[in-house]
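In the form predicted alone, a lone chain appears below as structure tokens.
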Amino acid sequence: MEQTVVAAVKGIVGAEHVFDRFEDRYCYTYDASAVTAGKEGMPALVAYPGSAAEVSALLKLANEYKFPVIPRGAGSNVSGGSIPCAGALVMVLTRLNKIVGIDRKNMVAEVEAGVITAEFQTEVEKLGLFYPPDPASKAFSTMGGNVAECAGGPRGAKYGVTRDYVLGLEVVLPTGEIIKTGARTMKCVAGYDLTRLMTGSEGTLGVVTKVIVKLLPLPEAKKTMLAIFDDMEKAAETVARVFMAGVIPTTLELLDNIYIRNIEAAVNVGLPVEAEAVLLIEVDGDKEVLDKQVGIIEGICREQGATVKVARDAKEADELWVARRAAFAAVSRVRPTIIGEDCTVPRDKIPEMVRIIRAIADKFDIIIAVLGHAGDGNLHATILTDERDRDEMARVEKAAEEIFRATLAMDGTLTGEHGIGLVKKKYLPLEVGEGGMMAMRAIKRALDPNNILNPELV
């Protein structure tokens, strides 16, 4: 990058905010995916702009020298769609973390696009109110990150995902503009949904610096329970079971035996480590209707065999959930690599994707576990693998295109929650078609002619 042009980029956003030594860019060639762009993509130079009008100089100088800018929160997505290219301007939109407003008459809030996801959680349910979105990642990751991802969660089963709940955005387009898109308003059909469209689009369109969204009440009362089986089948039937009667919990997250027995081993809160599978259950609402709920639920678990046990307080319910998102980490114990795809279909195809997960791994001689947020078909197959040990990894190769293949073949989507970044881009054709691509490139060339903004991922 030519010296005017760090000159300039200091300039907008200050010398302080500006990183240019090897060792500060090295740093942002990866993400928590699998995937880096080591030393031969190296960015050229990383930025921390304190504004949209700092954003938008940024973009503008980016147009006018040609160089490209890669967006980036907290670092904290899975399917690589912060990594850089050679020679990009990172911009790390972290200063920008304010929470504008909290409207608790009409149930919305601002923020800006690098405040933290739980420390906003937080805030809002000091207000009674709620914001549903939990991603795994979400003490550390941004608002922002949330919306260019679409990420998800847990409470996806009931709640949804992120763009369920963006009214409106402050985004700047590749070219420099400052738009608004949305209102604050429960219903808006003005013109094309532009929101819809950035939300998810993971960098591509445009750089995301305010997020507008509605909240709910926060939830009277809320049980957890344990589901134990020891047939990893049935307790993938279950799940569809649990919603053909009527009931719709607030998250119904499945774990196999890998699973079970490394949380156990790291944070030993007493899962039953020789079940085959269990189901962590939460049910959320009126008090008085909780109990039914359970009674319901409880009741086709013991019909599919399983043993279920009740949190008897918050205490224990708080365990179950620090072992759940402590997942991730704990199977790195078996693998140093861990590749997480999230592959959804519909929920009465979860127990046919554990079959063809299990024996996709035993045809490739890998391992594979098995977590997901069944309640929303959204499984997460877990290759737990060596990224040093090529001839795994050709392997791991083979066996993530047979599962993408299968989800596909199942009327499914090769992403619930995570994005298709540089993990999945070339099975992106595989799913929307040629026409679809076309689509998607069209919009890309109309919204940033120059191919600035994250051009690896169109």
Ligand SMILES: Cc1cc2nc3c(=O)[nH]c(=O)nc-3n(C[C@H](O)[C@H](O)[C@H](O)COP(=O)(O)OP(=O)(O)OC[C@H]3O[C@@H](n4cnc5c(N)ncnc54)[C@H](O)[C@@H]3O)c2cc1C
Second form
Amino acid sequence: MEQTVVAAVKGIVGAEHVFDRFEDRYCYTYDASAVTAGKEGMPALVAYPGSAAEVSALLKLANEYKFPVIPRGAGSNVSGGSIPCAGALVMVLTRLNKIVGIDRKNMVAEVEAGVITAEFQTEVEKLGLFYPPDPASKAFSTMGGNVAECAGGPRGAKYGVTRDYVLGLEVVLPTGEIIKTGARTMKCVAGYDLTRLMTGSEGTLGVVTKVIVKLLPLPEAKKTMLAIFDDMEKAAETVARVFMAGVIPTTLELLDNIYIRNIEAAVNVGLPVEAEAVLLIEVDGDKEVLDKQVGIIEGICREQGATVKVARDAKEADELWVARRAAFAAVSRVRPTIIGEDCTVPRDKIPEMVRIIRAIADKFDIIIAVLGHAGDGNLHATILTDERDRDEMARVEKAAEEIFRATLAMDGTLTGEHGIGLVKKKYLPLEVGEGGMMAMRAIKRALDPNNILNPELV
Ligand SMILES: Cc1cc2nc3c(=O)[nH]c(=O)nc-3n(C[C@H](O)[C@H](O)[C@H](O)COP(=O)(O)OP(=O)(O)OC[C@H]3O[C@@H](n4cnc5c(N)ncnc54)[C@H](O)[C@@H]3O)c2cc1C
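Same protein, different form: I have the form predicted alone, so give me the form predicted in complex with this ligand.
The next block holds the full complex; its first chain is the one shown before.
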């Protein structure tokens, strides 16, 4: 990057918010996916803007000098979405970290993009309100990153994903214009739905600087239970049965034996290490209805051959959640490289999908652990491998492709929450077809004529 450009970037955000040493730039060559930029993809500069106006000035500069810009929150995405390309400016949004306001009367809040999701939830809950989207990374992921990925989480079964809560955004377009989308109202149908277009656009169509979200009343109580199965397929079948019985659990998480054993070894909370699978189930709402819901779910799980343990108090429930949140870290004890696919299928296809994933693991002689936000059909087939083993990685690649094709054959989708990123870019046409790709590229070209923002993702 030319020194005049470096000086201009420093002039916009302040020299103390710009990093250009090799060691600093190297820290931004990877995210939580298995992809790294390597030397070829070294960013030229890392800048932390402090306002939408600074973001805008940086993007205008990028258009003038034609350098790529990679927006970044916490870098916790698992799809290679924030991997830079050579000569790029990595734009980190974490200085935009103010909760602008929580409007209790209208149950709406406004936050800057760099606010940490869990910190926002804590503030909201102090007022008796509730922001449901809860990616398992919420302790470090940012609200802007959640919007860009349309993040989901364990509570998605009942409450949906980020998209279902975003009412409006402040976005800086790739060419530098600052726009507002949506409104602070519950209804808004003025013009095209740019809020939805931006949500899930993975930092390719604009930089989110502010997010307006709707809130719900904080549920009065919740109950957490663990259903323990000695048959994986029975566990998988139970998922759709619970919904068919008219109960919508907040959470219905499926974990297989590989996960169970490794989580127990890591956090030691008394998980049943011999079990083939467990379902971690939570219901929330008014106290009076919880026992009834627990009773129905317990009945179904027992019919399916499970043993059920209902957490006696908040401490026991918290332990189960500590276990669940430790899941990804725990399985990294098995092999050093973790590839978390997030194929999503209609809920009643989960047993078939589990069967197929296991058959694919056998066929390619690799380890695939299964964890899923099964309540919304989102299965994280987790490939445990070692990226240094080229032979195994070649088999992993083939196995992943078979999983994707099987998912689409079941009317599923390549990603329920993690995004396409660099990781699944080459498979996207399989899902949306050439027509879909053409439409997406036309939108990208219209908003980003110089292909500035995250240029390698589209
Ligand atoms: C242990 C672990 C558990 C996880 N669990 C879940 C889960 O349960 N559900 C889930 O959905 N995901 C999960 N994830 C993935 C990840 O945390 C989410 O995708 C999250 O939304 C990323 O937020 P981030 O702030 O880290 O964004 P980053 O990873 O920094 O960026 C993600 C993408 O958004 C773009 N971007 C970032 N900020 C902005 C912005 N302000 N404006 C425009 N574009 C932007 C980036 O360019 C990139 O393409 C998990 C990850 C880990 C490591």
